[in-house]
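What follows is one chain in structure tokens, specifically the form predicted on its own.
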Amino acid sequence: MTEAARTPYDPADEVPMDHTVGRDLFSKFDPLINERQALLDTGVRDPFALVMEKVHSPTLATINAKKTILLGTYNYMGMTFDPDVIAAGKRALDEYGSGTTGSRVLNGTYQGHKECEEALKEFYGTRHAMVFSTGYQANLGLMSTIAGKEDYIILDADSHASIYDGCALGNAQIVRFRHNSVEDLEKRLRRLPPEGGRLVVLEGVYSMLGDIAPLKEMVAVAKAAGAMIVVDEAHGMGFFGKHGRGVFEEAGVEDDIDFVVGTFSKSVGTVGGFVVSNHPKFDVMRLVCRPYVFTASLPPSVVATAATSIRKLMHAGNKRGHLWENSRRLHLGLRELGFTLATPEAQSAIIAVLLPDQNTTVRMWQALLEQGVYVNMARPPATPAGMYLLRCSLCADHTDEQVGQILGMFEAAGRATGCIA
């Protein structure tokens, strides 16, 4: 140990802290900020900063002291106040306490986190079931860890922020395509050189716009290029397919995917995500997984609450059978009112109303809120450039009622902004 390391730390040797110099590091964000000042300004409130204080249901909060319809919250399937599910979680908290304070390669891996896994595979039917902390994190454990170097990722140009952030976080090479376009995937595919492994990154609904993959053309196209798959079913779990599954499912292309990746904080009404698989080696992604073996687990309550739910979920039939009744009704009666859509059907329970420019977009946003009924405003980078929106999430809960004063609300609020005439 040299001389230097043995000096014992003194306070008096630190150099006091100068914000004048050298440059901002928050600088970078200056156009953004005094974007968003600029739009303040005007009188409207900001959209990324609302309030709930207090939520009734799955489909109603107290928003500015106002009862508030609630269609932007990707609760799909209600899960977020059945009884049984939250049943669950308290009796979790009494018998397991608030937390597990420990990774799940440590002391982090309760029973309940062994039987939120059994219900995944028991949902999924597969061997293999792997639950992290957040859906975010799956994604960033899954694409970091499996595609080394020499390898390849293959994605779509619109994939979600945590795919991206993953294939960063890892050293594959990665190899975007146009935005479900079956021909520049197969066509990417066929510039590769034959050596390395290829892992092709699909989405079953794309979360942005509610439109969904092509899985099957491009599966196929993607399994005759010798490539491994991902599907990310955030968006499809529980009401695509006959089990719920997802879009993979009703594609008919279970048998073909190697991993699908998922989150809790969609249709399972809680928060976390997973990866399921058949591939016999997949255990070995508990020892090798960063973002699994570095960051402490689900909470007791947590787990229990989402393996209730899957459970529930497998014979969710009659509430998919809504949930599509209600997502078919609204995007029908938004097209007659003379709003433009991102999808010409509803292909999802997320439905895009577009419109031209931020500023119309927020005070849209505003109108809707002061009708009574919440969305999700859009905006680059979130979503492709020059292009703003309100996304809508519909929920299996909704009811027929609120479905059709939905629909009266955006008629007022767009003649009062002048979106519609």
Given for the second form:
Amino acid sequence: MTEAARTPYDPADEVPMDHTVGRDLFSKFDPLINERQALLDTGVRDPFALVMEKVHSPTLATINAKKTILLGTYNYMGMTFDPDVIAAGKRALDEYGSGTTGSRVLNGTYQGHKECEEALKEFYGTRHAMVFSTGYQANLGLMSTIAGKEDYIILDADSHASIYDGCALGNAQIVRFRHNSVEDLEKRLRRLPPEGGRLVVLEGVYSMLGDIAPLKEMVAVAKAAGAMIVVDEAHGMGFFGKHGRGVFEEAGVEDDIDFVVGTFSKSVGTVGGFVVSNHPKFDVMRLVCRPYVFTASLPPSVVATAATSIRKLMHAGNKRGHLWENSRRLHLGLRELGFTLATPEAQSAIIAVLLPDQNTTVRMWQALLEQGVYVNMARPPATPAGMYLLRCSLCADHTDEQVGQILGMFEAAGRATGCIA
Amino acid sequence: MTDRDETFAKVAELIEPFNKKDIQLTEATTFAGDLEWDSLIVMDFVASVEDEFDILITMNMQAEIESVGQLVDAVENLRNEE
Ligand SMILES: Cc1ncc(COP(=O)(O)O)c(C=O)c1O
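Return the form predicted in complex with the partner chain of this protein as a structure block, the form predicted on its own having already been given.
So here's everything in the complex, that chain up top.
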């Protein structure tokens, strides 16, 4: 292994496997490998292999030796370089070391993990909060643990991969309804057998198109059917609702939500995930939830930065206001330039530009990068209905001047690639 | 026509809008192999079958259903359960 690692990889050196018995388990990926190669052969850069050489601020990085505006990071509230957040992380690193080397239920719960859960309880006004190592694991854990074989999970067809994977990890019966359709949800709830528990899974903001769920109506229908409700607020935390709790707060349905799932990897500006709840038995999850128990806890510096950031987000009214201004301005500006957007107006801080096919999308993505702005590219199967998207997510720290520059770059890139006239 | 024949006919009718290659439908026709459906088409189609027969076909059941005949059997079973 050490010898080989020193010489660069050359496909010609590859020794074919002997397939008299068994077979190369990688052959199933050949269509994908070929499709990707065909795309790269057209001379475009690989949109899924980009390196940030330097990161200067929540809105600026160096990519290919060029200063580039970041417009696809989900760093909504710009907390990653907040001086208080960084100071808290450094202090924890000094005082508690670089890692916990243990599960939350054994040696991996430090004072900082408890403080982080306290901050979440205050932020959400709930009795319980449980911090996971990522948001992905929070969804894995919740879905797979609380719904058993006799129970039903009813989920939106456009749910995040972590929700689907949580369902696949557990044993519940899984029922899907058409994206954001209250009528479709209602019909499916009506068809459920009377026996068995019911868990309806919703998201405040759907991250591909940046559209929000009609939570008021959906929650009413789910409650009438006796279901428990979970809302994933990964893309809503920090700037929806009076306290920034999410779309569910803005919709006025707080009292009817049983579980809120969230992440530290977006507005909070670090890494980690959580579930908050008022359910009196919620804490038993710490014993029975495998994605919580069988993995190491977050490093002390991470929970310290998260707790500090969450507390600052409670008083971030000005930042919220500016984030919404930025989102509305970019949406309007792109529409005026003639781009097709996924929502009629800005419903969240995600603005998704619809493009006709993979090739055009990659060319436009690359043209934007050459202009000096980074956006996310998304393609099937991650996207709904086979769409190709360039997803922009705004930051409260984007200046008015930067939003102006971004619009100029979209205009130039759009003309150069023929995406707009 | 028996009840099952009727169900088959109805299912065939629901498949038509998604049968882009005009495949001749039999009991053995498979959704992934013969009809070449991806997960998006499956989602739309399953929803239309559920609504037509007023039943639920869970994703757990969908994982077991590969052919038109298996789907017709599943629909028949679900309707008889009611
Ligand atoms: C809706 C939703 N839920 C959960 C997650 C997972 O969050 P994390 O990045 O913390 O794993 C994400 C983000 O990737 C998301 O968009």
